[in-house]
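The chain that follows stands alone, in the form predicted on its own, written as structure tokens.
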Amino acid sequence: MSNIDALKQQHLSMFEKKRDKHKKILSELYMEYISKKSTNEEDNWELFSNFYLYFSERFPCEIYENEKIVGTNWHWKWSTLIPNTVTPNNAGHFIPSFQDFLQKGVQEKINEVKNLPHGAALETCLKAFSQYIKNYSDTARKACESSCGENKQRLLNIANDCEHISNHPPTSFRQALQLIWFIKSFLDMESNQAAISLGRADSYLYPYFENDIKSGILTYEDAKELIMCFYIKASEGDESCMLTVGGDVENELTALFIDAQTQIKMRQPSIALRVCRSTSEQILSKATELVLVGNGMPAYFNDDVIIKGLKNIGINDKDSNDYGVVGCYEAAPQGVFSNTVACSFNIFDPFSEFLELKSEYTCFSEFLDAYKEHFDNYYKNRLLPRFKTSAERDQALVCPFASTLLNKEKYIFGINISETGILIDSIHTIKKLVFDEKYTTIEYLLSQAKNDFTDDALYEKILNLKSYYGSNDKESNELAKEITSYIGKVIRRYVIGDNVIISPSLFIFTQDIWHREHVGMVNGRKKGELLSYGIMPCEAPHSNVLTSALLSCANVCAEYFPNGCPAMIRLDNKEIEQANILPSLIKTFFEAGGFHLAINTLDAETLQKAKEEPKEYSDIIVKISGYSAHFTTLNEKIQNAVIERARSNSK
């Protein structure tokens, strides 16, 4: 077994133990520290920064066998063990300014923050970070004393690298990758949250890689091994950690980051591939190889639509062009204060409320105008106050380390919206059956939805509709454009604060699963049936042909929702291998206006066996929204939904 295989097996065998151990270590150290403090002694900026120093001087520094990238992943929401205690929190769901930190190094960052608000606390925080790294250097150097051969050289490399980057900018690819991991590790310790993502790693790490390759101190295989070591560290945490590659900076590292995940097959980081006109056939081919692994990677993102969308909400050209992907599917600038999942709402709720008004309408346009007015009022009076409160809360968070890595002049506030497909299809169903054909009334359709369509004739009528969201017919496509553009314009119309940029998305993580017991809906979907996912059509009552469903999705006005408009599909490996359909499918979808495409390949039969015999299928990884997880560890309700989606007719 190779060293990298042994390291992976070591990770898998120790995963649960390390999670519980590290969660306990952090919570106990924090309570030990707090017990020595007076609540009036210092503000929270000083309190937390001094804790980071206390922690960095006392945490148990562990370096495991075969590791070439070291450092604990502290992401275990350790504060849940000490409820009702004030703890650090940076909210997560952002991309730090890794490139800036790599270029300057710890000491220059210390000099830089002194004159910033809370400068003394930020300086203490960075000194704590330096000490945190130095401890790994000391631990590795001590371990060298009782080691020999290759292992001694490995430990010596770790010691020298960590000693250097504890104060200075990295000078090699290995040092740069190690510093990135230490930053991520320390942010996770601070966050108690998730989805602190890695940004465009093939861009900001490329100068180190290129220099090492040219000087002969690094080979492509060496680099890939280091990346795989990095991926194993990233998989220690229970979170969604996106790494973005490709787009206009495609280079040799782009391929290596994809190849490494194809080979190592880890849960994290999830790979996001930016696709633009210059994306090479080589990268698309390597991405296809990763898709065939079956772990839901990479996720494909359409640069044309996303960059336009980010500019639409007020992100400058430079940051828009240099966007990365956060957490699940959220496109965001790097190094800007963000919370891409700050607030959410179900778009069907105000529509359901509107239908209960039982007003009379002479035509469909009058009905639609009335709904638009209702949504405007609902958003302004019911949602906006909640959003303002949430934004104020996030802006008041005390997060010293994150504050050294983020530009806080602007705050990007993510609004997640679910059930877009249900809404479009429900409005279209009302148009067809109530106004065009005059077959029924809104009141009767609503009552039947609540009772799961006991009227068989009405339900059959809905089933036989030729025009619906997902059929790619002109009428429903135009309605999709009109509704989503209106919603986007309403959200854009109302501001939360002078320095707050609202970034909406059309998805909420796993809500299509947890809310499936919602009562039936007027488009014919019955209680308990799967809801629409992201911008995809609802999977009931109509059977959707894959290409038609995607082309319908492409009519959603994604440029109003740069925070994420996911479309997730399933393809058989045989289809991908024999027909080589992926490149043309992606090209067609993106040219039509699609935002993002995610692909699962595992079939329902395999997943069902994995559910029944978890020990035999423990290595199966699936994509749940944007989160990659071992299937056998998932909640049964999520497992059932994944299996059901795999049986879907959307093929």
Contents of the next structure:
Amino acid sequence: MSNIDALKQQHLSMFEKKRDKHKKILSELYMEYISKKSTNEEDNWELFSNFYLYFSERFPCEIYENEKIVGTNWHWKWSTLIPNTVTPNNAGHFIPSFQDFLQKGVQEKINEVKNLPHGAALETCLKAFSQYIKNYSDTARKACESSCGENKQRLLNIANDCEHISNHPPTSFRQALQLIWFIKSFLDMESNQAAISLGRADSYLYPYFENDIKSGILTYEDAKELIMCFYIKASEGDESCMLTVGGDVENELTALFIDAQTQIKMRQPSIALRVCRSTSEQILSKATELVLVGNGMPAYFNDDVIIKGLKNIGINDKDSNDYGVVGCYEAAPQGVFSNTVACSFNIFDPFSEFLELKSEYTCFSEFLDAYKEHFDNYYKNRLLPRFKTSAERDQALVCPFASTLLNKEKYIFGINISETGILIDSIHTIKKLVFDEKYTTIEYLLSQAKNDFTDDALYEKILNLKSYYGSNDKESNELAKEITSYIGKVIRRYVIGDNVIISPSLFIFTQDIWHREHVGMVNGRKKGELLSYGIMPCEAPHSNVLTSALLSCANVCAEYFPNGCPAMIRLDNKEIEQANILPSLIKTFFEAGGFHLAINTLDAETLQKAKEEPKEYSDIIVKISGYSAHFTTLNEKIQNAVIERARSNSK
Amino acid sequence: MVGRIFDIQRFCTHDGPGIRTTVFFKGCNLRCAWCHNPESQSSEKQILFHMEKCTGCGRCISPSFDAESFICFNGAKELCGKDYTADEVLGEILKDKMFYDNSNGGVTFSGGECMLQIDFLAEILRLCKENGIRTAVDTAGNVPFEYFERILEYTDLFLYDIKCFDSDKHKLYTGAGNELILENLKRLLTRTQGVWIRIPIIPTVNDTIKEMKSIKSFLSSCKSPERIELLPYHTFGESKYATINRTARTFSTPDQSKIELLKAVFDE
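Form predicted together with the partner chain structure, per the form predicted on its own context:
Expanding to the full complex; the earlier chain stays at the top.
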């Protein structure tokens, strides 16, 4: 077994134990620290920074066999182990400014942060970070003494690299990658929220890579092995972390980051591939190989639509062009303070409420205008106050280490919206049956929806509709455009703070799974049937053809929702293996205006077996929303939904 | 003029290059023992009955039952065979034009035996070409050669089956000898390069090196086709027999190593 395979095996055999142990260590150190504090006078920024110092001086520094990238993955939910204590903070779902940190190094950052708000705390925190890295250097150097040969050289490299980057900017690819990992793991230690993502790694790491290759101290194979070591570290934790590659910076590292995941098949980080006009055939074919692994990676992102969307919400050109992907599938500028999942609402709620008004309308446009007005009022009066409060609270979060890596002049506030597919289809069904054909009334349709369509004739009428959201006909497409652009405009109309940028998305993480017991909908979906996810059409009552469903989705006004418009599909490996099918599918969807495409390849039968015999299938990784997880570790409700979705998408 | 179609499948990736729509014509003049689309054989409309899905709700035995518009909520009964005008079929095909263009795909006419409805086939092929869509015709070739002549101009690719080489055996397993089929293929290859030969591999019927060698030797007397594909027998069609109240004749499925071995005959 090669060293890298051994490292992976070692990881798989103990990561759950390690995770629990590290959570416990952190929470115990925190409680110990708090109990030694005599007064409450200290401000929270200093309280936490001083804790990091306390922590860095005491944590058990572990270096495992064969590791070339070191550093414990501190688990983000450690504070849940602390009874009756205010959790440290909830900053998460952002991309730190890795490039800036790499260029400056710890020492220069210390000098720089002194002048920022809470400067003293930030300084303490960076000193703690420096000490943290130094411990790895010392531990490795000590371990050198009792080792020999290749292993000694490995430990010596770690000792020297860590000593250097504990103060100075990295000078090699290995050092840069190591520093990225330390930053990421220290951020996870600080945060009680998830999805602090890695940004455009093939962009900011390229100068180091290029330099090392030129000077002959690094080969492509070495680089790939280091990246795999990095991926194994990133999989020790339990959260959702994206690494973005491709787009206008595509280079040799783009391919290596993809290949490394194809080879090592780790759960984290998830790979996001930016696709633009200059994306090469070679990268698309490497990405196809990764899709065939079956982990739901990479997720494809359409630069044209996303960059336009980010500019639309007020992100400057430079940051928009240089966006990365956060968490599941949220596009966001790198190094800007954000929370891409700050707040959410179900778009069907205001619609249901509106239908209950039972007003009379003479024509469809009157009905649609009344709905729009209702939504506008609902948003302004009911949601906006909640968003304002939330944004104010978020901006006051105590997060010293994150603050050294983020531009906090602006705060990007992510609003997640679910059930768009069902909303569009419901409005369309009302248009057809109530206004065009005058077959029924809104009131009757609504009462039938609540009773799961006991009226067979009505239900058959709905099933026989030739056009519905997902059929890619002109009428439902126009409606999709009109409704989503209207919602986008309403959200843009209202401000929630001088320096707050609202970034909306059309998805809520796993909402479709938890809310499926919701009563029937006027589009014909019955209670218990799957809800629509992201911008995909609903899977009931109409069965969708993949190509039409995608083209329908492409009509959603994604440029109003740069924070994510996921379309998820399932393909068979046999289909993907046919030359050029996947790249042309992606190209067509993106040309039509699609935002993001994710592809699952596992079939329902395999998943069902995995559910029944978890031990045999412990390596199966699936995507639920955008988050990758070992299928067998999921709870039954989610497992069932994943299986059902795989079944309904199969032809 | 209408064509009798029993299915239009979109996003097909196995009947020709790229992303395709496959239009299945109803009616066939062969009765292959291993047929995986038994509902395609009769040219009559049929109601398929999936007994396992029936809940006995009784809606389909009510007086107002109309087979053409009826939808069984449980998916237990479905109408197989529907008459389309060429424009209606074209409308379905055009829906995925963007995908064909980007993937070098197009439309495949299959069946049943689509050539049996030659007037309709010629018409829809002509319309497709008019609309810039690449076309393929999937045929067993058991029709007069003049049928091929009528559609050559509008057909980019023929998917042409050779089921087995010995005519008596062919008759035993498909109901017809293969003289016309092989003769048509030879003539077709003098007229177009766009032919993919497809050989279904059915254990105990034709899964021998000897069989492959006979086919190969026949093909070497013809102008060469663009591609030769071996299609391993599968049992996916088995459950369909029950829906038309027939019993499937089953074969074992060939394993991959056997397929490789047979494939190698053509690579020599």
